[in-house]
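Here's a solo chain for you in structure tokens, the form predicted alone.
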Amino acid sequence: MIRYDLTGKTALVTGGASGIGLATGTMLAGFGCTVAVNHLPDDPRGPEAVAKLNASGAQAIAAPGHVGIAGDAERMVGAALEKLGRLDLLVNNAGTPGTRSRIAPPELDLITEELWSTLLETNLLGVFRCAKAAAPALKAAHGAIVNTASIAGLGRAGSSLAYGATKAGVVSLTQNLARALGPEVRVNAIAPGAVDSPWMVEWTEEERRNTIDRAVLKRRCTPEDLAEVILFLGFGAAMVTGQTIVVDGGLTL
């Protein structure tokens, strides 16, 4: 893994209180990061993370907010702004699949206009509202954004057809933010394949043992994969922009 000195840096996560977001708040501080935790503000974990990171000596706050909320992400980001001071990082990782079990692609009638708007808001304009209220300062500090889009986003079958659109506009949205905020900030986006943390979408043994199977490196993604790379193209990868990256293991090989 490749050590970073980010003593003086600081960095937002979205949905930070579980899964890809925790891993990444956890690394980030582990370098050295001052790190402000997003969580919904009735979900325990969040305030959890915060603890157990300052409890280790890291610098982290908590930062409650719903970014698929108009308003509520905007104010969210700016009080985290005003608690941090500066923003080198933002990590949109927020996100949700909106049901507990696949949705398979023929199952229509499954799709419902309040599946739409969920996904919609939380996946898509999530990452564009936290990402213009954050825009001065990142381009002040020269920051970056990290997006979490999805293998689903790329043509794969996701946990259903809306969730693979949110994140097909995740993948459009983060050229078209590098476009608009270059060159003082860079934009990429990680696409997880099959990951392990907690999920909504519920995996049979036998669906999680046929991701395995078929990734070339046979394991599924551990949400400090994810971190890693998210790292990578945060604090590294100075020439890189407008760009996803798949981390996968070699499942859509």
Given for the second form:
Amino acid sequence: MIRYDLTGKTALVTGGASGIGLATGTMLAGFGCTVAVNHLPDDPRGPEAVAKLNASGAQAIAAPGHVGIAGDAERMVGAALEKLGRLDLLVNNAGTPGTRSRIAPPELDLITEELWSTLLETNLLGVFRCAKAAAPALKAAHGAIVNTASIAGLGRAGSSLAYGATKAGVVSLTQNLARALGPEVRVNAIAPGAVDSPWMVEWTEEERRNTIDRAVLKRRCTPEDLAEVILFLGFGAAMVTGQTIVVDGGLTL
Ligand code: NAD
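Please move on to the form predicted in complex with nicotinamide-adenine-dinucleotide, as the form predicted alone is already shown.
After this comes the whole thing, all chains and molecules, with the earlier chain placed first.
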């Protein structure tokens, strides 16, 4: 793994209380970065994660807020910026499938207006809201944004067709935010394949087995596999912007 000296750097990670977000915050903090951990206001895993990081000697603050609510996302970013004092990296990782069981493409009757609205508000508009609110601080610090897309946004079936559309939107937004915020700020995305995280969608044993068998590298991704690439896009990769990097062990190859 590449090692970084992130002393004096700061990051805000949305959806930082679990899975990929928690692994990213932990890895950043381990390299000396001060991390603001965004979490849903009623999610006890957020304060627990912050307490655990601080107990280990790292620097972490809680940044409660719902990125899917206009106004709350911007307030959360503003409050985190005030505490951090500067911003080098924004990780737009918060996301939801909006459903517990997967909705196959032909099941159009299960794709409701409510599901669209939940997915668009958090997975797509949430990314834009946080990026817009953080842009001046990121420009001042010559920082970076890393968004969490999905292989579902690159033509694969995801938890639902609406979910896939929001993640395809994240891929497009990543390109246009890179145009909007350059040359000061680089903007990239990761597209995870099947990740072992507390993701709400319940996988059957057969589906899990399938994602391992079909992957060239013969295992599922861990949250740390994704965190490593997020750190690279955030603090390495000086000439990479507007790109979406697939991290799926060759599942889609
Ligand atoms: P996860 O469920 O552990 O993480 C998602 C986090 O986002 C949770 O902590 C959740 O509480 C938080 N969140 C949800 N809505 C929020 C909101 N409106 N405001 C703030 N926080 C909110 O699962 P994960 O796998 O770590 O997911 C992280 C990202 O990875 C998501 O964007 C997801 O779409 C993406 N992804 C996951 C997989 C997978 O197989 N797990 C595959 C591709 C992409």
